[in-house]
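Take a look at this single chain in structure tokens; it is the form predicted alone.
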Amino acid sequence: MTRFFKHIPLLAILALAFALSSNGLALAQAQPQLISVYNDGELPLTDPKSPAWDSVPVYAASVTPQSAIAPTLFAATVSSVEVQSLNNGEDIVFRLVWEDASQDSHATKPDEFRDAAALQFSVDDLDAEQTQKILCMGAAGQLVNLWHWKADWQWDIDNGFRDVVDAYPNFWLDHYPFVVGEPPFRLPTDFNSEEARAYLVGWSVGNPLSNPARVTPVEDLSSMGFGTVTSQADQGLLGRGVWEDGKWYVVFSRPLVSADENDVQFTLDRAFSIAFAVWDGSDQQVGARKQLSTWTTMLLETEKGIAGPTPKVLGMPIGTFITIAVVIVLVVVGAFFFMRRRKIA
């Protein structure tokens, strides 16, 4: 009997393995494709060319033409995007780098299209099957958070708002009520009162596309499916894009945790589903005409190592499950030998 009890730990392990296999479960987590590297200190929140990026691992995300819904993109002009991420326990920043032969930073005329890029996050924890269903702009009841950088917004911030008079030099309007200055009037400086802005309806009602006084080139959006993209009331994103030597370098940044329930929350107890998209203005890409990636798994790194969700089995943390399984096996084996010894006696 003593010899048999020596094998109880092995029996416990075998019992656990059987329980896992019978339920189609595994102990190993899916390996993350992207790690947000921990960096104790200030982050390059608005600097895509900072030397801090030189030592950060690069994840190459393949992107393909969007073909699920019209208007579709028939041929890709961008094939991949280099993705990096840093966090310091308080803020997180992502950098996207991709090749683009032309800098398309204007969308004032009807035939002008801007370059752009976006990150998409699943707000809720979803399994692989669910995330594939909401790859493009989410789905009913399944919210996604979008971070959308726009090259024309970047131009407006860096160089001053590009107005109609810049796109059409011969445009002339000699009078606006309540406007200061002399014609041709300029936005936003000559429209510095509520009375003057009332004649610019988009700006007056808060349309972010009409705002000539932007402070960030990145828009914070929410979506639950095609045609539901909504600009959030709280715009807490920062970022910056730089075009250099035929490449765009763009950063997106935000505190890890926000007060907005529509935002993705970068907590340490979960893995994150993230996808990427880019638009090439010279190819007249806009809206659904874009290149996009599949979902990528991302985890946060802390000063103590890689954080992530605790693996669960049958809804329980795996440590709890193992403990219960071992105890059950020991109790069953102990009861068996107790009954056998009593029978012999």
Second form
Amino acid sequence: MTRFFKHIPLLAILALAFALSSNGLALAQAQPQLISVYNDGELPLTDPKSPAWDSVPVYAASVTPQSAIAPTLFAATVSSVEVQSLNNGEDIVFRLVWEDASQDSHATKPDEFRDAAALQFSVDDLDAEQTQKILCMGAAGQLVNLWHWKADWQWDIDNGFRDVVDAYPNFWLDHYPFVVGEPPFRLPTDFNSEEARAYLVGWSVGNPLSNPARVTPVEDLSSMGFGTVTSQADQGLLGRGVWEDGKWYVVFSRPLVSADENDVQFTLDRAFSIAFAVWDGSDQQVGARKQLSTWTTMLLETEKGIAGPTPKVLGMPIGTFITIAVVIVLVVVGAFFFMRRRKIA
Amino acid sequence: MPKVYNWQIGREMNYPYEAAYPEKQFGAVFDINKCIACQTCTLACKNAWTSGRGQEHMFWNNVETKPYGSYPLGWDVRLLEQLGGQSWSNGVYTGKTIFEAAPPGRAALGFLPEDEDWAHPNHGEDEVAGTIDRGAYFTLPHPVWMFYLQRICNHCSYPACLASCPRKAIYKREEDGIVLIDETRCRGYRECARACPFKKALYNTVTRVSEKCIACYPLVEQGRQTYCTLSCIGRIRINGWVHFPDKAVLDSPVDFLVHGRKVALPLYPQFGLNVNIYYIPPIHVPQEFLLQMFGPGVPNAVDTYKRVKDDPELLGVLLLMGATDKWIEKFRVKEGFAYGYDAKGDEIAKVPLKEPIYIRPDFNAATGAFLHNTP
Ligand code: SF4
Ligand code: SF4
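Since the one above is the form predicted alone, can you give the form predicted in complex with the partner chain too?
Shown next: the complete complex, the earlier chain at its head.
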């Protein structure tokens, strides 16, 4: 017994050292891999080719074929995505750049698939272990927020809705129910009555994929597990994609804080779990047939430096931990001297 | 993977979901022998459901000429080739269904047709199987043959479209087994279009989501038959509830033809979907071809059909085809007439088994004129 007490100070110091070193380990693991760089002033919210991007550090995310659920992607055609982010205390913008030899901006013909890219955020502030469990599209009770940019929506915005007459130049049909105007007709204008829309069912029932009057190329979605991805009622994302010399340059942006509880809120007290996915239309990648990354931690930079959560040790904020550790050491050392004194006495 | 029983292949098979059967199952019988390929059904369907922008290439109902016709191009031969050998032993299919032959990470074996494949709905129309030699004459089966195949969605008991949709945007209605795509949830992935062996889930080119045959459910809900059935010039079609053999209701027309007389057969039962549209095979076509298309029930079906003149009940049901636009729940044949009844038991159709013959004298004494049609 006495022999044991003799070693107490040493044990206490070792325990503290271990806790601190495991803390060090945890801190290393939680090292932010993507920093949203603070940039006072105008952000390139819809400009993927702005010179502002040149000086922003790049985080290279590797992406691999989705293999957790059918339909899987058999082989990757994209292996990594370069990610950058900027914020100005008001808005946040991300840029994704990846190599894709073919620009697939259409999903009009039955065998045409669009190129696309997405960001995924955990809405709740989860620890690393909890986050790993919800990698794929969230989980029951664990909401993820997805920002999905689509090359065909981008095309529609840049060039006008790609209608059948654009996809099939020799196309002619001289009548549709309740159409107005003259053949060959145009969407949405010539079909924009309730009666005419009844024959464009996806549109008439409010499916956002089917609305030819596009406002943004980036869809704001929520998901709580495979197959549950749902377009949000509140669409607040901006963005733009440009294909140049075998590469897509795509930006996604939003105010840091939004009024929608289904959105991730970029507040200063936390870190963010973020993941990336890309689809290659020429390989008929769509839905679950995609390349995706693992989660990455992202921190916001502010005027004052990197913001984020207080580091934690053994599940408690580091300040609390140090206070407790100091108290333990004092108590143990006190006890040691007390025992010794009793022994002497 | 769950096991389900597929009576059309005489055995259990793998299917991504547990079996769940509707209260009633929508079905139909098409008598191939009577079809004239007028395409009235195709146009009735087109006018009703697919006359919108983005649906130009869509025929939820199409009629193609076999052996060469197919819409979309090669829908069946391409899958048959992928599936490899398909053997039967004593009424049990010993090959693989499209679910069992699915590559890893897929719900079913299949392919997505190319854009051009939709462009030739009447490809091969009225083309016969071979060349006619000099001095040829008709025998049964015909040495040189063709027939028309009428196709709509089969509202399958084990739908591949539903099985393959990762969003579960496709569902089978509990009240009538009709398979529908939820147009609010579809995201245009086209997994259904890939997996449906009959290619009856189609992509809308402007709404950018998929659509499919809805079995005219607004009519079915009102106790009426589908537009393709009620518009059929050849009166080759009849709608009705269809059951698994152990639950067959033999005084209901479709069950009677399928389970009672076994004269109506599933299309490509080996695919494993337990389809609900049945065909009376064409009796003039060599059976090797028919066996591949309709399974081992072909010889019996052809024999039974050939003897229809001695089978008043069978004759009665065949004559009730096209006799009413209402949904026939039950039928009865008595005293030279076939009767159809609705769900309340009210008579909704009555047809004579034999049309009365009126013989008109060829000389009209009143006018002194001979009545004949020779100029
Ligand atoms: S309407 Fe009847 S006869 Fe004409 S093509 Fe269709 S199924 Fe055949
Ligand atoms: S025929 Fe095709 S679309 Fe129709 S239920 Fe069967 S698998 Fe689905």
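Positions refer to the first chain, counted from 1. Take the two forms, superpose them, and find the largest set of C-alpha atoms that agree within 1.5 Å; that set is the rigid core. Everything numeric in this text was worked out from a predicted model, so none of it was measured.
When the rigid core is held fixed, the Cα atom of G141 travels less than 2 angstroms between the two forms. For D245, the Cα coordinates differ by under 2 angstroms between the two forms after the core has been superposed.
A movement of the C-alpha atom of D111 falling short of 2 angstroms is seen between the two forms when the two forms are aligned on their rigid core. Taking the core as the fixed frame between the two forms, we note the C-alpha of F171 moving 4.0 angstrom.
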